Each structure stands twice: as structure tokens, then as C-alpha cells.
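First, one chain by itself in C-alpha cells, the form predicted on its own.
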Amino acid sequence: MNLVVQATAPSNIALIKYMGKTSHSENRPSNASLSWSLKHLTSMVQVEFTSDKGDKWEPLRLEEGYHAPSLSKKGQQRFLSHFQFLKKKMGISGSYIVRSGNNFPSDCGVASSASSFAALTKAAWALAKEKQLSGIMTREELSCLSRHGSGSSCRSLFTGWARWENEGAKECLYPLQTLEHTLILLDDKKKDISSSEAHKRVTTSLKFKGRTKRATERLAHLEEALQNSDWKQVYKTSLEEFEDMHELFETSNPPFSYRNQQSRDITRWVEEFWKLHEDGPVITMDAGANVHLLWRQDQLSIARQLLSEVTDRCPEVRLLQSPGWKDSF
């Protein structure tokens, strides 16, 4: 029976956003980054032996509310590659089938390279210990190995907030540590334009000049806050955060825009919503159109409120809620 090892990661949303790159070629960042780890938006990988020759990937089929991404070749050659980089570092021979899967759409804003990449860094070395090729590794060893395949996929192997500057990622604990989460799904295409390039994209812009300057200060702002459990400026440095990250892609050369016109509607209400009850979720986008809202646990009431709201203004929009509120709408 063939030797067949399996893993999962989560995906995860940064409040302070990893944007530009030092080094591209080995995915280091140009500012820390401060992620929250969403643990029902996950990615599955499995690694099975082959006698064929060279390793490939395949689409993970027949795992409940798992499916399969369209890979194109390029991005078939990009999880090969991560996969024999690590095979190279944990001492791992032969060939193997590499499936894998999200229970999300990919390439649309969620951070499926993050999870993905993150999944086959942990089933790499759950192989190599199947085969007793390494002992006892880290999270914050795997952090190093998985940045290599994609950057914030680093972050991916942690469960709560995570800090990556440089090498990997580390825990960080807060008070402000059980937090909800809803995504608000309003286009779950392929993005035209892939995170990898965006990095390139906005060092071309005027406002990229001090940019790590900014995500440093807003960062030290933001730990303050969670440390001070002040949910109020964690929401204000947040959205200063991923709006100053969408204005660098739409003042970039050429621009380009992943928002549309309910991603800056929904932003609009949530800071409506917050200037009329002096409470509400932190906001935030990635590289996509896609909107996240985090949420204390006592905030399921007024969540039901603004969701209502939403879905009332916007029918076609689907909510992907972390388990604690799934049943509760």
C-alpha cells in the first residue's frame, strides 16, 4: 500500500499588510506583518508516493467541502517547485502525487497561496517523519521553510495572531484572543491581477515612498491596542491599513483596482455603522474584492444587525462565518 501523508492549514487575513518585497526571490518582506488566523477557511494537502517518475500535482477529489483549484501550469510548477525545495531541505527522495485543496475559492482575495503553500510545508514534513527523516521541527522552523513557496504563508502556521518580519512568523498573544469572523464573498473569480505581481506593481507608485515607514508605525499602534483590548483604535488601524495598501494599487503604473463598487459600499456602511453606535467589527480587504469583518464574541446582536443590512442592500452576496456564529444568522 502506497505511503500516503496528510495536512491542513488555514488561511489568514493580516491587519497589517505584508506589501513589497526586499527580495522577491526569496519572499522577504519590506515591513512586518500582523496576521489572524482563520481557521474555517482552510486548505488541504495530501503527498502519495509514485513509481512514476518526477513528482506532479493532481486536483484532492472526494474530501467533504473540499475542492479542487484550477492550477494553471504555472501555478501547478510554482507548488512543485515549494514541494522539491522542501524535499531538498528534509532529506526526502522518490517521487510523489501532490493534491491538493481549499474549502474556499482561490485566487480571489482569501489567501489560498497562504494556506495552501502553509498545508504543504506541514505535509512535507509529516512525510519526512513517516520515513524517519526528521525529528521534532518548530512551527516557527516550518514559518521559515513555508515563506519561501509564499510569503504570508508563513503566518499560516499558527492558529491565533501571528508577527513575520524577516526569516517567519511567531505567536503573539493578546487578550483579544477569540475573536469571530465573517467574509463577505462578493467575487469569487480569478483575479486578473495575481498578489505576486501587485508586489511588484506598487513600488512604482508615488505613495510607496515611506509606505514601510507607515505599516511600521501602524503596526506599533496596533499591538498597543490589542495588548490595551481597545477595540475601537484596532478597527481605526485597520482600515488605515488596507486602505493605504488599495491606494498603492490604484496609484501604481500602470493603476489597477481589485475593489468594485460594493467592496467601497460595505467599507461606507461599516464606517457608518460605527459612527452611529460607537461600536462595530475591524474591517479589512485583501488583494481582492472581497471584504473581511472581525468580531468580539459579544458582538453576535449587532453583527446580526449590520449583516442584515448588508445582504438586505446586496441579496447576492454570500457570508462565510467562522464556526462559533455558522448557525447563528
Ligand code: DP6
The other form holds:
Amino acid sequence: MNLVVQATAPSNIALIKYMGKTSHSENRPSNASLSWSLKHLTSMVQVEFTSDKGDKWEPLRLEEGYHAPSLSKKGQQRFLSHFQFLKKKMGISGSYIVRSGNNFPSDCGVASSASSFAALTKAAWALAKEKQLSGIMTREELSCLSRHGSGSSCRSLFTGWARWENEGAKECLYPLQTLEHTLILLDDKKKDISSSEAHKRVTTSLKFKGRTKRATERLAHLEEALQNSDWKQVYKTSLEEFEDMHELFETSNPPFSYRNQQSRDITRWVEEFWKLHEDGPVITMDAGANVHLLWRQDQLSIARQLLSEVTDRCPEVRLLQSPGWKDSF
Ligand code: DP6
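Form predicted in complex with the named molecule, following the form predicted on its own:
All chains and molecules follow, beginning with the one already shown.
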């Protein structure tokens, strides 16, 4: 029986975004970022020794709740080249079959690169441990390695809040540690512009000047708000930040956009909801059209109210709800 190891890692959603790099080859960010990990949206990676020559990628065979993604040739090469980087760093020799899959459908518009690259980094380390090649590696050290595969994956080594500055991310123990997450799915198509390409394109926007300063100041505000559990300030800062990132996309040369009319409408409804109730969700968007909402646990009744308004107005949207509230809608 061949040696097989496996690991899982969660996806994450940034409230202060990693957008723009100082090094594209090493995924060094122009600014520090901060994210919440999405424990219900995970990737699994299995690594199996093979006597064949060379590493290869395969979709994960059906494991409970996991779906195999359809990874393009380019995507497979990128994944394997990160595995080869990890093998070198950890002194692993031999050839392996690398299998990956996600517990969320690959057609649902959730970027899986953060979770899958983090799971691959953890799987390589599990292999190194199995072969007694590596001593203890901390999550922070693994985070630094994972960054090389895909920047945002360095925050997926942690549960809860993770802050990434320079080499890798660290866990942050703010008082708000139990949140619910709703993904409002508006578009499940593959993006025309990948986030790696977006990192390059935003530097052509006139608004990129000052971006590092804006993101750094916002991060300080956000951290203060999280320290004080000031939910309204978390909401305001997160709203400003994702709008800033999308404006960078929309003022790039040539311009491009991930937002559609529904993402704009839902953002407006959330803002109106806050004005009316002096309470509401934290809203953010990634490099895509879908809308992410974060809720405190005591907000179930207003979450029901807002989400039923959204589904009444846009009956075709799909909601992906974190497990804590899954059966409550
Ligand atoms: C918009 O981590 O996907 O999601 O390092 O080139 O793989 P690469 O980029 P990636 O960028 C993610 C950008 C973002 C914002 C964020 O997660 O911080």
C-alpha cells in the first residue's frame, strides 16, 4: 500500500484586502490584510507516493462532502509547481499524485485558491513528518511557505481572524470569535480576469497612488474596532475597503469590473438596512460579483429579515449559509 497523507484548510474572506504586490514572483503584498476564515468552505488535498516518474494532479476521488474541481492545465501546473517548491523546502524526494477537492461546489463562484494552496502546504508538511524529514513547523512558518503558492492562502492556515503582513500571517484573538457567514451567490461563472492578473492591472489605476496608505490606515481602524467589538465601525471600514478595491479595478487601464447591477443593489440595500435599524451585517466582496455578509450570533432575526428582502427582490440568487444558522432560513 502506497503512503498517502491528507490535509484540509478553510477558505477566507478579507475585510482589508490584499490587492497589489511588491513582488509578483514571491507574492509580496503592497499592504497588510486581515481576514475571517470560512470554516464551512474547505479544500482537501491528498498526496500519494507513486513509482511513476514526475508528480501529477488528479481530482480528489469522492470523499464525503467533497467535490473535485475541474482544474485547467495551467491551474494544475501552478498547483504542482507549488508542491515542488514545498518538496524542495522540506527535503522530500520521490514522485507523488496530488489530489484536490472542495466541500463547496466548484461552480459556485467561491475562489478555492486560498483553501487549496493552504491544504497543499499542510499536506506536504504531513508528508515530511511521515518521512521524519521535518521537525515541528509552526502554522506561521507554514503560512510563509503557503504565501508563495497563492498570497491569500497564507491566511488560511488559521481559524478565525488572520492578519498578513510581509512574510506570512498570524492569528488574531479579537473578542468577536464566533460569527456566521452568508454568501449571496450572484454569479458562478469563471472570472475573465484572475486575481493574479487583477494584482497587476490595479497598478495602472490613478487611484493606486495612495492605496497602501489608505489600506494601512483602514487596517488600524478595523483592528481598533475589532478590539472594542465596535460592529458598526467594522461594517463601515469593510464597506469603504471593498469599494476602494473595486474602484481600483474599474479605473484600471484598461478598466474591468466584477460588480454587476445586483451586487450594487444588494450593497445599497445593506446600507439602507443599517440606516433604518442602526444594525446589520458586515458586507464585503472579493474579486467577483458575489456578496459576503458576516453576522454576529445575536443577529439571527435581522439576518432573516434582510435575507428574505434580498430573495424577494432577486428570487434567482442562491444563499450559502454557514452551519450555525443553516436550518434557520
Ligand atoms: C481579491 O491570493 O488569489 O481575494 O497571490 O496571485 O494567488 P495570488 O492572488 P490571490 O488574491 C486574492 C485577492 C482578493 C483579496 C484578498 O483575499 O485579500
